[in-house]
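First comes one chain, alone, set out as structure tokens in the form predicted on its own.
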Amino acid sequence: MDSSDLDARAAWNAGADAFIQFVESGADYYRHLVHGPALLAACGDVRGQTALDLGCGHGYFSRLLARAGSIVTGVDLSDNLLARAIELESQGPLRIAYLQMDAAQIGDRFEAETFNLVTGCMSLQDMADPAAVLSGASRVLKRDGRALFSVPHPCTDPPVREWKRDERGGKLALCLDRYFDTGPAICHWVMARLKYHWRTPFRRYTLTQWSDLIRDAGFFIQNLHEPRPSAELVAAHPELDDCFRMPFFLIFEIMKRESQA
């Protein structure tokens, strides 16, 4: 099956129960211990800021932003993921507004210069048109606003990716190939930690392609962050040793070019 044959909304609705359990059980330890906290830290002091969280799913990062003092609007395609986000909001209100919509439509849905912050926690690579999403983000951000989004690190997430292991199964070295094979693809969610398996469409980009998308949307890259757990955290959570040795995630911190004027 080609990724163009896989409807993103239907795919994420089908995987919603497994994804929710994956995150809420703590099994998604990279999210809880590595890239999620790193993205929040990169956002800095968000108290009193208006934030738009793209591809918010069941609200994991939206809730982090709200607890840090931001006024949050979360958007996502999946009805089933948003239903859980709304359920959690009713159980412990954080004044988060959730909307079911395609993130590519934000430029038409919201007034210009509405938000101080636009975020995407491991979500832009799953969107059919990241160029339109970034263009919309540029429109809805205030002149001095920022956008921050995390993606799988392009250098360690190519189509060919396999750990060379020792006799006991320990990870010796990460073998990578076909970095320049980009475009639409299918993510097969098959980890043993999942309640069940499913598939979702996504897009692969090289670092240059991400940079071009950002530039063409009217942004410049202010900072890049490569989240890495501390040695102390790895000692307490040995399962994080692989992303201590190699960068698994990349965070782009971008601003509108006109903010430099």
Ligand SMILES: C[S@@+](CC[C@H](N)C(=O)[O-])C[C@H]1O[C@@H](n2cnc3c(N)ncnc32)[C@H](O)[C@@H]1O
Given for the second form:
Amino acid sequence: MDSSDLDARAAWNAGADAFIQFVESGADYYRHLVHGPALLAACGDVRGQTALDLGCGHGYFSRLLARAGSIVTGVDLSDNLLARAIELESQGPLRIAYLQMDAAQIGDRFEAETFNLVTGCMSLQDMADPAAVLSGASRVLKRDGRALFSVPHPCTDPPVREWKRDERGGKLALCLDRYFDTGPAICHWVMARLKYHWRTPFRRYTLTQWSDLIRDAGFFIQNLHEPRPSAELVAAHPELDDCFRMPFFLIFEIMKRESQA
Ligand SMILES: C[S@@+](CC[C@H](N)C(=O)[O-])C[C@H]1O[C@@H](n2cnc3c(N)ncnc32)[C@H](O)[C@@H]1O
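Could I see the form predicted together with this ligand next, after the form predicted on its own?
What follows is the whole complex; the chain from before opens it.
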């Protein structure tokens, strides 16, 4: 079975309970301590800015943006994840609007040049048609708007990935292979930290393929960010040592090419 046989909406609905608990319990420590804050920091001062958060799930990053002063719309395929987002919004309103839709349709759903910011927190790699998503993002962004999205770092997330360990289980080196084996794949959410296990479809891209997708959608790369915890944070949270040693996440900060003219 490859990812084309696995329906993304059904897969994320099936995993919604476990995913929500993973995030809300704090067990997803990379998100809370590393890539989430890094994506928010890369967005800069968002006060008063309109933002469209793609693949918002149950609203983790939409809420970070809204608390930082942005006016946020979140879109996602999964009804079950959105139901939790809407429940949290009713318990503590942040004026976030949530819509169930395929992010590939944003170009048809929203007026051109509506948003200052388009974001995606660890979601673009899960979308079946990132070219359509990025070209929609280019349409709905204002001329000087920015899009920022985090993904698993292509260089440290190939199909073959294993820590070489010493006799006590300590991590010696991260062994990586098959970087160029890109395309559809299945993410097996199997960790002791999860309430139950499930699978979701995703796609692997090389750095060049990401860069081509970005250029073909009418963007240029303004900045790359490789989130890394500080040594002090790793001292307090030794579980972050691996992403202190190797970059696990990559943030693309992109702008419309016409904004350069
Ligand atoms: C890893 S989760 C991240 C969710 C959220 N951004 C967060 O950080 O918690 C990926 C999300 O992408 C959503 N997704 C996948 N394909 C999508 C699509 N074509 N359009 C909209 N959302 C999609 C999934 O439903 C899921 O919520």
